[in-house]
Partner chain sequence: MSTTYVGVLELAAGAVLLSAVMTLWRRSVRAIVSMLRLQGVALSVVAVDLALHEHEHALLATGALVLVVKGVAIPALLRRIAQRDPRSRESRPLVNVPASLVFAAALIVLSYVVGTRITALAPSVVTNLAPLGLATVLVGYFMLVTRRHAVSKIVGLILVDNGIALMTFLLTSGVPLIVELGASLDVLLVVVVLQFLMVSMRHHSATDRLTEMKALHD
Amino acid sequence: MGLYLAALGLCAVAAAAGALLPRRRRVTPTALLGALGCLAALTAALRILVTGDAVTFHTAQVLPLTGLSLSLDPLGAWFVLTSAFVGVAACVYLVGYAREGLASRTAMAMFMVFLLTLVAVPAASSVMSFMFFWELMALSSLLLILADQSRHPEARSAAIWYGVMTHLGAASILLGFLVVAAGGGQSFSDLSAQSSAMSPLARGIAFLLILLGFASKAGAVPLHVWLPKAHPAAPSPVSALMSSAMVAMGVYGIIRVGRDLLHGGSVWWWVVVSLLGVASALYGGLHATTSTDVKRLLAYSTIDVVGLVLIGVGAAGALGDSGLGSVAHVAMMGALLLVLAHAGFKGALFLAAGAVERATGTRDLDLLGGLIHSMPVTTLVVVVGAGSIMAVPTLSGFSSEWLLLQGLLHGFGAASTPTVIVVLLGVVALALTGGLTAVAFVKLVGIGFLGRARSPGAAKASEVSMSMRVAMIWLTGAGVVIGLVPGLLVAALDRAAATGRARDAATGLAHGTGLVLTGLHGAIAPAALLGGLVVVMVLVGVLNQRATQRRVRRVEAWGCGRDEQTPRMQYTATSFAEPLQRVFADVLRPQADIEVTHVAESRYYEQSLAYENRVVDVVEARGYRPIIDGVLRVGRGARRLQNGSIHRYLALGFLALLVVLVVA
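Structure for the listed sequence, which is one chain, in the form predicted on its own:
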């Protein structure tokens, strides 16, 4: 526990350094302290995952009345590992990135506080400790969204959406905890003991309340509306942490409460979780294909991947309730491995998006292109990250989604009809989102990095600083290692997935470099697969070279009558996604505007045409906007009560007192 507490202390010292050091000497020492804190947390988490032991700590000196309670078991250590893994990269990236908004005292201090909370939330073992770190995480991330509002005016609106949604979610979580803690006590061990004596109705209400709060933080549909607004508006290292680590805290909360504190509950709990996952995966994947803003595309793809994780968590709960503990264990391992893999490739992609914006001045795919020549390292990071999220074999996304798919496929033998339906929907969603994700990221790589530059900013782009490149390579390299030899994580993954639930010791994963299901059928060896592909490619290359040794006449390619290809002759991101947008027009509800300017002498001749295509979030437009408009109307009507009359105010106060007395 000492190393973990040292990690928290280093993050706290880093926050103090960011708040106190002068501007010229602020960024590098603060980032170094933050990186050391994350490395210490990473080491502590690995130690717990290797040994399988849980460590605890309690002090009455930090929080009033209840004190601070921490307990880190393998499940919490897995999420600490995820946060610290991305946190190291974010701190290194910060050295080259923090020139404007993030270099201020407030931004640097809040960035380190945000890091501290991300590694502290999974260890909180009481309601007070958990809610303290949870709200501190929300507040620090809210301020970081506003850190760069001078260059991103939409940050204020995004911060309002995020602030409202995250605090409503926190209120729901706290209310759910209060339902469980009605018998007294507020430590998680007390809640776990008390929940066994609760009625099924009370446990169900508590789980739904807590699920709503954690699902909003995870960005599950329809509670996702803050995510595609906040992630693009935040600075890129903040976006990387929010997308890869903070949304994972929502998944952690669902697992911790559902499996550990409430002991699994009923099968309908996990059916609801799976349905949220299916809706999120399909909705996020569909919107990612139509987004032209790089960070907005990545934000919607986060909703997509979180949906797949929730499918795995829900399937694991339903399968465990149906008596298929071994299959449930495999599904949970797939979900947890996908959490770690997503942290690697999505963190790298968000950092790459920040590098592109810093080099070109834009995130609009329609204005990019040709970056493979001027930004080769960033391009390589994006290509590998896109391959991972598309589950290309030998990359981390493939190993995790394969394991998740195995858990779903082996679940068709369940005797429970709801469980079979959940498994079927999960397999369908996994297949459909695979295609949608491929379209979205082929668009990202092809339009944004290949071809020719579509704007002066893209034409003049150059590679970013060394620290930013090192951070991106850290996440990308680790993702490649996880994809090639996922067996290295088998023991840790097995312990994390087994926390809070007994399982059959004869099932799980065999130790090795690949993934081999013991007790079930299924195995992959990504390293061997890559070796075979390399051998085949070498043989094909040698044979092709020998076959073409005869004299070949080379001529210029036919250019269809054109002397030179221009950027205007290339596909844009908008045109690339237009066919799919038409197919799903009933869901996406696209809006198109054409503005025609005529020649002054005659209205029969057009001088210019302006075309704009927008895809609005249907959940926001049809679900949240009417509610917001209704609240604003009520607020405007309530202003009439304030006429300056002291008699009216006294009457209203007396009426409120009567209502309170009647209710009490």
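Fair warning: this is a prediction, and the values are worked out from it, not measured in the lab. Positions refer to the first chain, counted from 1. Whichever C-alpha set is largest while still superposing within 1.5 Å between the two forms counts as the rigid core. What changes on going to the form predicted in complex with the partner chain:
- Once both forms are overlaid on the rigid core, the distance between the two CA positions of A16 between the two forms is under 2 angstroms.
- The rigid-core alignment places the CA of V599 2 Å or more apart between the two forms.
- The two forms, fitted on the rigid core, differ between the two forms by 2 Å or more at the CA of R648.
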Contents of the next structure:
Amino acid sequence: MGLYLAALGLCAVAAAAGALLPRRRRVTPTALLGALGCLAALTAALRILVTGDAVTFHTAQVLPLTGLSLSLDPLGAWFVLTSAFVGVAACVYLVGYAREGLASRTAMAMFMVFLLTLVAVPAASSVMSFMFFWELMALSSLLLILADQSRHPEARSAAIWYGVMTHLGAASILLGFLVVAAGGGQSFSDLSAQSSAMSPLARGIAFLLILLGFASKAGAVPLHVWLPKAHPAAPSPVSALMSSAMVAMGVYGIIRVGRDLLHGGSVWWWVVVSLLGVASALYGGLHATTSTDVKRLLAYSTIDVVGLVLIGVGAAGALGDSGLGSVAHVAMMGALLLVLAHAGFKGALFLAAGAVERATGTRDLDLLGGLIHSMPVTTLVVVVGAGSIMAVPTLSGFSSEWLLLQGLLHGFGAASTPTVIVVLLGVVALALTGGLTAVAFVKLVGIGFLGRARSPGAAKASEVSMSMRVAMIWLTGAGVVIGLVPGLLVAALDRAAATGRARDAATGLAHGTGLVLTGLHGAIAPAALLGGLVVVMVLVGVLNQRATQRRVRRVEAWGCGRDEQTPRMQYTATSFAEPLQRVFADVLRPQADIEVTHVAESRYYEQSLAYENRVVDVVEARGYRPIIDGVLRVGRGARRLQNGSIHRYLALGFLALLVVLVVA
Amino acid sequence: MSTTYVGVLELAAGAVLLSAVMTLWRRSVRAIVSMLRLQGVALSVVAVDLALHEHEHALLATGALVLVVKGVAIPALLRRIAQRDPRSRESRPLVNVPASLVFAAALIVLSYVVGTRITALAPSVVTNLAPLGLATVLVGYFMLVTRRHAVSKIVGLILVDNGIALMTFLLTSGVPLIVELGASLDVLLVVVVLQFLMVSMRHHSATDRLTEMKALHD
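Following the display of the form predicted on its own, present the structure of the form predicted in complex with the partner chain.
Full complex below, order starting with the chain above.
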């Protein structure tokens, strides 16, 4: 516990340093302190995952009345590991990034507070401690979204969306905890003991309320609307933290409360979770393919991945309740490994997006291109990240999605029909989003980094500072290691996934470099796969050289016989996604406007032609707009009371006083 | 218990309420300010009478403070505002004078109905007078709502404060000096600020009537 507490302390000191140090000496010491704190948390979490012993800590200080209770078990440690892993990168990245913007007192201090809460939330072991860190996390991230608002005016509206959604979510979580805690006591162990005695209905209500809050934080459709606004608006290291660590906290909450505190409950709970997952995976994947803003694309792909994780968590819950504990364990391991892998590649991708924005001044894919020449390191990071998220074998996304798929495929033998349907839907969603993700990320790499520059900004781009590159490489490198030798994490993963459940000794993963399921059929060895791949590629290359002894001729690709080629003639992100947008027009509902201005003299000649194509979030437009409009109408109605007459205001007050006197 | 003490107490407390009702009746701003002075003096008499009976020196000091601030300083300040325009009158109140008096009667009845529940907690000669304080508060608030002239509004506000002071004197046998000092000086400050505001208001719009300021909102 000592090391973990030291990590929290270091983050707190970093926050203080960010708030107190003078501007010139603020960024580097603060960021390094934060990185040190994250490293300490990383080590502490690893130690707990290796030994499997939970550590606890309680102090009467910090919080009034109840004090602060922390307890780190392997499940919590897994999420601490995830946060700290990205946290280190975000802090290092900050050294180079903060010089222009984000160096203000508030931003630096809030960044470190955000980091602190991300490391602390999975360890909170009482309702008060949990809600304290949870709300602090929401508050600090809200302020960080606003940190760059002078450059991104849309950050204001994004912050309002995020603030409202996270506030409603927190209220819902608190209500759910209240239902469970009705019998008294507020520590998680009290709650766990009481929930066994609750009626199934009350437990179901509590779970739904809590699920609502956590799912909105995780960005599950239809509670995701804040996410594609907030993640792009926030400064890049913050987006990286939000997307890889904060969103994972929602998943953590669902696992912790559903499996641990409420003991699994009924199958339908997990059916709901899985359906949320399926909806998120498909919806996120679809929108990612049509987004042209790099960070918006990444944000939607986060929704997609969270959907996959929720499918795994839901399937694990449903299978566990249907008597297939061993398969459930595999699905849960898949979900947890995906959380960690996602943190690695999505963190790296967001940091790379920040680097691209820094270097070119834009995030619009239709204005980028050709960055592979000017920003080789960033391009490499993006290519590896894109490969991971597409689950290219030997990269980290592959191992985790493989485990997830194994869990689902072996679940077809479940006795209960709802479980089989959930599993079936999960497999279909996994397959379909795999394809959608591939489109989205081929687009990201192909349009954004290959080809020729589409704008002066992209043409003048140069590689970003050392610290930013180091941060991206740290995440990418660790991701590659996880992908190549997933066996390293097997023991830790096993412990984390088994938390809160009776351990089923018969199945799991054999120790080794690859993943070998024991008790079920299935094994992969990514390192051997990579070896084979390299051998095959070398062979093909050599044979190709032998067979084709032709002179290489260099010409412009797709020249079509024209003399002058301009970058505007290239394929764009919008045109790349256009066929898919057409196929899914019923879901995406794209809107296109063509505005033609004619020359005054003749209607046969056009002076200018404007075309606009946009894809709005259907859930937001159909689900949230009517509610917002209704609230605004009520608000405008209330303005009728406020007509500026001081007599009326005073009379209302007087009337209220009289009513209180008479009624009381 | 001496009958003089009770008699003086009842007389003074009654005078506080009576002067409050009188402010509703009179239209001339100068007359309204005189009523306020009367009320301030009556309030200090309540405090001093209680202090002499209970041998509390702190309460005696409070009484003196009330006399200085509410009996002398505030009325003097308001009189100075009123003298800038000697013929200034509360010409068209939102509720006319006879109706106001009927309302005041109703408010006094209401405060007795409500106040008996408070006095029932610790019935004594002194606490039985507490509804008078409540009635003064309500009458003051009523004045604040229905009168248009700025000075009338200030007076209404002070009536509310005096009513609260009367209630605290009667129910708690006097508040600590420091509390009363804070409250009184607050009110004095409010009057000074409002005086300043009124001067600039008159300077800008040549009127004291708040209704005509309505166009300024938004």
